[in-house]
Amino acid sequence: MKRTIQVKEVPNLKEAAKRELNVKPEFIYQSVEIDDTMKSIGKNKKFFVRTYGCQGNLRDGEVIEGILARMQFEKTEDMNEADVIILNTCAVRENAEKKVFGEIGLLKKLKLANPDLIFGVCGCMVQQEHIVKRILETCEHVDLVFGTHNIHHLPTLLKEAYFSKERVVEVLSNQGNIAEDLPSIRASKTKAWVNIMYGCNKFCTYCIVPYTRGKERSRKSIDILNEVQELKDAGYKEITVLGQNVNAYGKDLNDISFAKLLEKIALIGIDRIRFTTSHPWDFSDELIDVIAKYDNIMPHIHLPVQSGDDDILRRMGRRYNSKTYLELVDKIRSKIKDVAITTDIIVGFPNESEENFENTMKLAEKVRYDGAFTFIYSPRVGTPAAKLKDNVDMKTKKERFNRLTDLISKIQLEIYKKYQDKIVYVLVDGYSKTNDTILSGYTEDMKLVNFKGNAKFIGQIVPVMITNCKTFTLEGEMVETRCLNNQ
């Protein structure tokens, strides 16, 4: 017998696309409310949260974990011993959705073995109508479905799932508010993500994010600066400020620009500051000058181009052309010393011709990216591009994808070889994922370094002499301070 479903709200694409730009978001302080019945519901119970996708999703995952910990649940890395399992999902690529549905299927056996297990699915993927419909129709063992706008409602939603024994669905499609005072379990004790804004108003024709994340809305600068100060006081060495379109910060408020916010963050004195993701359209001269001015703003800029062809860029709705993009790259490089530039590129946008693709190859050769995330176009239901008929077969798309990745890898290796026998400064994250005797971390310009060193330096910034250069990593040995001082 199928369980009843308590549908509080389901996603609506048309509602999600609305933009009332003159309406300010509501700022909700002390946003997480936990009533007496839920304050100790997690005592002697454990939770498991798996997050897919971008840094914004990872930050959401930290908040979800923090809320569960407030209800006295204990975190576990083994889902087999969890009493609450939540999959925090991504909608940007079709492959991510396939992985999630594969995992949902595998988790059915855990629910059968433990009927009291609460199994939830949240995040960007469930902000889509067809996804929620599929979960409700085919995934009877999923107890809880909630979206990106109501994570702070988790205690109430969890209560309803526990005590009503119904399947609970609440996925809001409003333009979004700002929930503050969110608890979290940070993934690291030295590096932290800090949301400064949410949502996107760009509506690139291939992208589902404006629908899943709502309109652009900025946090108040005072709240951001207080969070950064708290992180510095707690000993954090690096922060990455986050937004779906981070350099559009402040446009919706009578506050300050992103450049001025970044400068105020730099003056707090945290060792390393990064930001992502920036849209070329909003990348101002003021921002370039601030990055160049402060040594603790790292010389690495992720600048998604998506295509090097003007016709494809127009059909993507990207608001710039290859000429203006290259001019921006030149301006950045002329002002920011030793800057590294990385990018995102989509291959196989509907009806991409060989000439279109060759223009992307030419742009990649001109820019000489330090790295690139490359993807074969993935249609997203409800976006304008998904309605386009495509006359390019998958074999051709894969062949172009391989040509592009070969070019990017060749250029990247040439750039990495320039680090041979040089000293770089690495913030040590911990042991390498592939070798538990080797330490690993990133340089100022976002190069991954694996090196021999003492574990006592985890969480510190150390000098490393590069002894070997590979396509995606550098290898080296830690330099003793006394040797460094003698150079």
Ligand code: SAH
Contents of the next structure:
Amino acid sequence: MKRTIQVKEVPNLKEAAKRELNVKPEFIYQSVEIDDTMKSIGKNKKFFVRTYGCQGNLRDGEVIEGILARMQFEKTEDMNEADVIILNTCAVRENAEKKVFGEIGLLKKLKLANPDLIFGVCGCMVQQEHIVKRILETCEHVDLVFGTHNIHHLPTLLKEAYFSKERVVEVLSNQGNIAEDLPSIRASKTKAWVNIMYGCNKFCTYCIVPYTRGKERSRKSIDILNEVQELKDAGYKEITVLGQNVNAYGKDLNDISFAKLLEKIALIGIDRIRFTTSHPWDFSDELIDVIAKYDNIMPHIHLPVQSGDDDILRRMGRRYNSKTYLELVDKIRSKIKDVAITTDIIVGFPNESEENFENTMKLAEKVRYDGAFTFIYSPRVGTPAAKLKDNVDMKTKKERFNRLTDLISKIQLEIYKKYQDKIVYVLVDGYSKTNDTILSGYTEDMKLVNFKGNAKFIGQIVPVMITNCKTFTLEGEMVETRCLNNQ
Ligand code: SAH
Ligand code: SF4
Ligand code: F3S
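Having seen the form predicted alone, can you show the form predicted together with S-adenosyl-L-homocysteine?
Now the complete complex, all chains and molecules, led by this one.
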């Protein structure tokens, strides 16, 4: 028998695309309310949360875990023993969505074996009308669907799913508020993500994010600085401040600029500060100067270019051209010593010609990126680009994609080779993913280093002599004496 569905709100693309500048976001303090029935509902029960997508979404996953822990659920890494399973999804490309539907299918057997299991799906995917429809129609075992704007409602939504036995759906398509005082279980004890703003107003023509994340809205600087101070006091060594376009920070609030915010964060004195993502369009001189001035702001800038062709950039709605982008890169390099620059590139935007693509190759050759995430364009329902008829076949796109990744890897290896016999400073994350006698971590300029060293240095910044350079990683040995002197 089909269960009834309690639809509180389903997403709506038109609503999600609205940007009313006079409507200010509401700041909700003490945003997570847990009523008495839910305060200890998780006792002797476990949760499993899996997150896909960007760092912003990973941060949301940490908050979801924190909220569940407040109801006394315990975290498990094994979904087979979980009483609550939540998939926190990403919608940026079709592949991400396919994986999630695959996983939803696999989870059916767990729900059949344990009918009391609560299975929730949240995140960017379910901010889309057609996805919610598909889940409701074809995935009867999903109990709870909630979106990116109402994570702090989780206790109430979970209560309804538990006690009503109905399937509960609440996905808001408003422009978004700002929920503060969110509990969280951070993934690391040394590195933390800090949101400084939510949403995006850029509406690049290929991108779903502005629809799934709402209006660009900044947290108050005081709330951000308090969070950073708490992280410092808790012993964190690195923070990454997050936003879809951090350079736009504060513009909606009449608060300080991103450059000023970053300076204030630097002055708190955390060892390493990173930020992502910065859109080339509003990257200010003031920001470059602040990055150059403070040693604890890391010399790495992720500067997504998307394409090296002016016509494609215009059609993507990126608001810069190859010339202004290259000028920005030059300015950054002239002012910030030893800065690493990485990027995102989309291959196969609708009707991309061979000449358009060649311009991207040329730009990649000129910039010489320290690394790049490259993607094949994926049409996203409801975006302007998805309505375009495309005259380029997938075989051509894949062939261009391979040419581009070959070029990027070749240049990357050349850059990485310059680290041979040099000493770099690595914040030690833990054991390498593939070998538990080898430690791994990142340099100041964001190179992954695998090295022989003592596990007692996990969580610390140590000097490492580079002995071998590969395309994506450096290998080396810890310089023990220098390090011991520091103790
Ligand atoms: N706000 C960030 C990007 C967030 S999405 C920025 O503007 O830089 C991360 C990356 O995914 C983008 O930079 C883009 O390269 C890629 N991407 C976004 N939409 C895509 C699509 N429809 N198809 C393929 N790649 C896409
Ligand atoms: Fe997407 Fe463009 Fe916004 Fe980045 S700036 S999230 S690519 S719309
Ligand atoms: Fe994906 Fe949403 Fe992030 S679409 S990339 S999880 S903002």
